[in-house]
Structure formats: C-alpha cells, structure tokens
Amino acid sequence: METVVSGIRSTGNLHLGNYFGALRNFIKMQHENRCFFFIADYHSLTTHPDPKLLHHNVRQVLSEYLAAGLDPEASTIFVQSDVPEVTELYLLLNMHAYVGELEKTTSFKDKIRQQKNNVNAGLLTYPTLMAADILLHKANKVPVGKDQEQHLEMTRNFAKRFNSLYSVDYFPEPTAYNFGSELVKIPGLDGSGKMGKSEGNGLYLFDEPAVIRKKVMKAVTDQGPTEPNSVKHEAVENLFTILKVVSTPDTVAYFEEKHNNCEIRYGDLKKQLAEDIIAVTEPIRERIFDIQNDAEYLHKVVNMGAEKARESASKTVAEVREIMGFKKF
C-alpha cells in the first residue's frame, strides 16, 4: 500500500472539471492507498486573503469534498494549519533550499508578474512548503496537474539533497500518481481551454439549477455544420465532451447523428446538456448543504483528521530533528 498526499486549495468551489477529473479518482484511491487529503489554508496566505473569509472558504471546500465522496473513515482529511509540524519541517527544508532554484520556478515568475505589489517570501518558498506537505507523511505518490509538475520535481530534489547531506535513506522521492488512464479533461463554456475559476467559464457543484441552465445556454457554439460528417468546431466539441460524461450513450448518439446530418439545433443540445448536468450535481449540492449545516459532523471530521495527520507528522519531524543533530539535554 502506497502513501498518497494531495493538497486542496482553500479558495474557490469545486467545478465539473475537478469532479470528473481527479476527484473521482481520489474517491477510488482512498480505499486502495494510505491517503492524506489536506485543505491548504497556509498556501492561500501568499495572496493575503480576507481573514473574514478564510475560515468560510475552508469550511466550504471541506463540505464540498465530503459531499462529493471523500470518506474521513477511509482516508485522512485535515486542515493544513491544524498540523503545526508542517511549519517546522518547512523551516528545516528551507535551510537546504537555495534562493536561485526557488527564483527559477515558473509559478514564482508568473506570480511576480501578476501581483507586483505583493512579492512575499511565501511566494518564493511556496515549493518548499509544498515539499513539506508531501515529505511530512513520506509520500510515495502525489496526484498533480501539469502546473505542479515542477514543484514535485523540486520535492524530489529536496528529498534527495536531505538524504545525501545526512547520509541517510530517509525520505522517499515521490512521483506523480498515475491513475492508469488518461484523466478526463472538462473544457470550459467559453469555447476553448479548460474549466476553471480564474477563467470564469466553470460549472460548479454548488450552482443552483437555474444558474446551470443560464450558463449552459450562453455557451459558445458556431453557425452549425454545413456539410455532412464535418469536423466539429472546438467550442462545439467542448459541449460534446461534457455531454459524454454526464449523459447516456443514447443521448450522445442522438446529437452526434443530428450534427453529422446537419440537423442539429444547438438550443436543444444545450437544454438537454443542462438537465443532465443538473441530474449529476443536484444530489451533491443537497449533500453540501446538509454537511455545511452539521457543525458537529464537521468538527468531528477535522479533529479526527488532525489527530491522524499529527500522529504521522510528529513521527517524521522527531526523526528529522534527530538526523539533523537536534538532541535534548
């Protein structure tokens, strides 16, 4: 059984891309591996979030992941700031992280362009904190997207450097989690790219049916096919991609045939797509509300998660301190 660690941002709501992409694989993997899923509230501080909203965002994200199927009995689900050991390991790893290599990370370069007036040390050492999150539980596997591959490579470098400096074989060098198949990539409604909060093209699990219908009806299409069996415009192909993950095969086949015969009415396609999305998301949305309103359950989940995470974390930090030469008198 392998140890898997995955961080969950404490800002934003889950959208269809999250759910049909990695999340459904998380739900499966939690029964096959030793999994740690944490809500990364420390990471969010690099952008100085409103303190009045920080806890609200954590509560929202936690509720949504639980509603979508993460099981606190099967995996360890915790809030990053509830496990203070991560900050100590972050400090210790920073002693062997070099400014030059941190400044070269793509994410840091992107952020200093986006927030020129807020280039803080947290942004620079973001990869070290991410490494601490992973190495704290001696993870073997980490589910990451393309944008995080460089950070995972740096985590391996930090692990290798620590082992070499102290002549130990302590930290494993974690690799990207391979789900065994190509991940489903859910496109946005704007005709191109992936679905995401920053792009403003998302359909969220928390969206009410009326909101979903409105968003889908505004989705970008084209003028319609002019020749039988013609290649779909990218925007239309995007709608069919979403249709294939939420609708029945018969429904998909019906609209494929209509498109191939130049008989498709995009209004009909969008209406069907909206209703099928609602059929998938509405049960989850209802569970989100139930969980949000159950303070006792949320309290139990985070306390249980913190206890399990700290048991693992404290063992790692104690051993790291000993390896590095810290001893009690």
Contents of the next structure:
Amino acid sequence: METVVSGIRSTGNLHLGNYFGALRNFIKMQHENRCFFFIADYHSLTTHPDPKLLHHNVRQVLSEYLAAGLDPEASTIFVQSDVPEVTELYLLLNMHAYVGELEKTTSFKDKIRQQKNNVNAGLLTYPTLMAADILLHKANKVPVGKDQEQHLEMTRNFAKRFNSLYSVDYFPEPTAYNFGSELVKIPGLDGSGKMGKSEGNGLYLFDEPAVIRKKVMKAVTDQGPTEPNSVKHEAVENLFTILKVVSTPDTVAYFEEKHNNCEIRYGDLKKQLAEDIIAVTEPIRERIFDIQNDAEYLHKVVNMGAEKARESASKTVAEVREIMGFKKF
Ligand code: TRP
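Return the structure block for the form predicted in complex with ligand TRP; the form predicted on its own was the one displayed.
Let us now look at the entire complex, which starts with that chain.
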C-alpha cells in the first residue's frame, strides 16, 4: 500500500484522453492505496483568475471527477484551499528553496514568456507549493505526466535537503507512479497527435451526444485502402485506437476486416464509433449534472475530504515544527 498524492488542475473539462488516460487508473488505484486527490485552487492563483469564476471552476472540476468515478469513501478528495496547513509547510519549505533552482525550472521559464506582465513570486515558488502538497501527506507515489517530472524531482530535493539539514529521516522521497502499459494515449480526431484541451480537439465527457456525433463525423481519414492488408494511415489508426477502448472486440474485428479487404466505409466506422463513445460518456454526463445540482452532496464530500486531509496534514506540520525547533511557551 502506497501513499499517493495527486493535484488536479482547477480548470478545464475532462475529455476522453483524461478519462482513458490517468483518470481510469486513479479510479482503480484508489482501492489499493491510500490516496489523496485534491483540486489545486491555490496553484491556479498564479494566473489571477476572476474571483467570480474561481469557485465555479472548482465545483465543475470536482463534479466531473466524482461523476467519472473518484470515490470519496475510498480516497481522500478535497479542495487544496480547505487545508490551510499546506500554506504553512509551503512557507517553511520556501526557506530552503533557492531562488537559483526555482528560476531554472522549465515551467517557470515557460510562464515568464507567456505572462510577461505577471511574473509573480507565486509562479517562482510553484514547485515549493507542489512539494508541500506532496510532503504534507508524506506521499511516496505521485501519478504525474512527463510535464510534471521536474517538479517531482524538486520535491525529492526539498525532502532530502530537509532530512539532511535537520539530521532526520522524516520525509520520504516520492517517485512517479508508473502506470506502464495501463496508460492508454488517446489521439485527437484531427489526424495526428494526442487529444487535449490546448489542441482544441477534445471530445468532452460533458459533450451532448449530438456534439460528439458531429465531432466524430468530422474526423480526418484518408481516401480508403487500395490494397488488401495495407498499413493504416495515421488518422485512420487513431480512429481505431479510440474504437478499441470504447467498443467490443467484435466491433473492432469487424472494422479491421473491412479495412483489410478494402471494403471499409469510414462513414459507418464513424457512426459506430460515435455511438460507442456516447455509451461511455452519456451516463457520466448525466451524473455530472446530478452532482453539480446536489449542493448537499458536494458539501458533504468536500467537508469529509477536508477533515481527513487535515488530520494527516496537521500531524505533519506539528512534527516539522518540532524538528525545526519551534516550541510552545
Ligand atoms: N502541477 C500539477 C499540474 O499542473 C498539479 C499539482 C499541484 C500536483 N500539486 C500537485 C500534481 C501535487 C501532483 C501532486 O498538473
């Protein structure tokens, strides 16, 4: 049993790539590990979100994750800003985080190019806050993608530095939770590359069936195979990749055969694909609406999560204070 911490960005709707990527693994791992999942709303402040939207975004993201299957009984699901202990650990860790190393972080260098007029100290210390999120629960595993590996490495450095400075063996050095072959990469429908929000090619769990049908029917294909058993064009391969995760093996085999003997009609493939995607997304979409409108349920989930998270957080902060030499009069 590992202790797992994962921060979820507080904006953006879930798309099929998220769902069949990390999310399905989260859903599985929450029953085998001690998991903490939180909506990273403090982190979002580095871009100065509109106060009128902040809560709405957190609520939306939370509803979608719950609808997709994160289980508040099996894991600890909370909102970052409901656990103020993280801000204290962040402050303490910042005393051992060097400006030089923070300035060298790839994500910081990217951000200062993107938001030249708002190079705030929160951006610089983003990795310390992320380290505080992780170390607060003494996690040893963090499910992160490539883009977060540097932040995780910095977390290990902060943990090691703290341990060695105070001659303790206190913080574990967390490593990436590797899903291995379980991690399916969902491509976009525009011919190449992966599905993503910034790519503008997302099929969202939140999309109505008519929207999904429309997006799938517009997917890029080729002229059709001209020789039996020919290799599929990348765009066509992408449709099959999605078909494999949403359809039955029989359906996949049927269209494979049609492609192999050059009888495939992409219109038929797309129609089937759209319906099978809808079969996955529609129940989730309905649950998103139900949960969003159930203020009482959301209130209960968030409070329960905050309580569980604060229990572990306050223990860590008390121990860290003691190690650093704070004493009560
Ligand atoms: N930085 C992460 C991202 O952009 C989100 C995040 C914040 C996180 N704190 C974390 C992820 C702690 C894992 C652990 O996706």
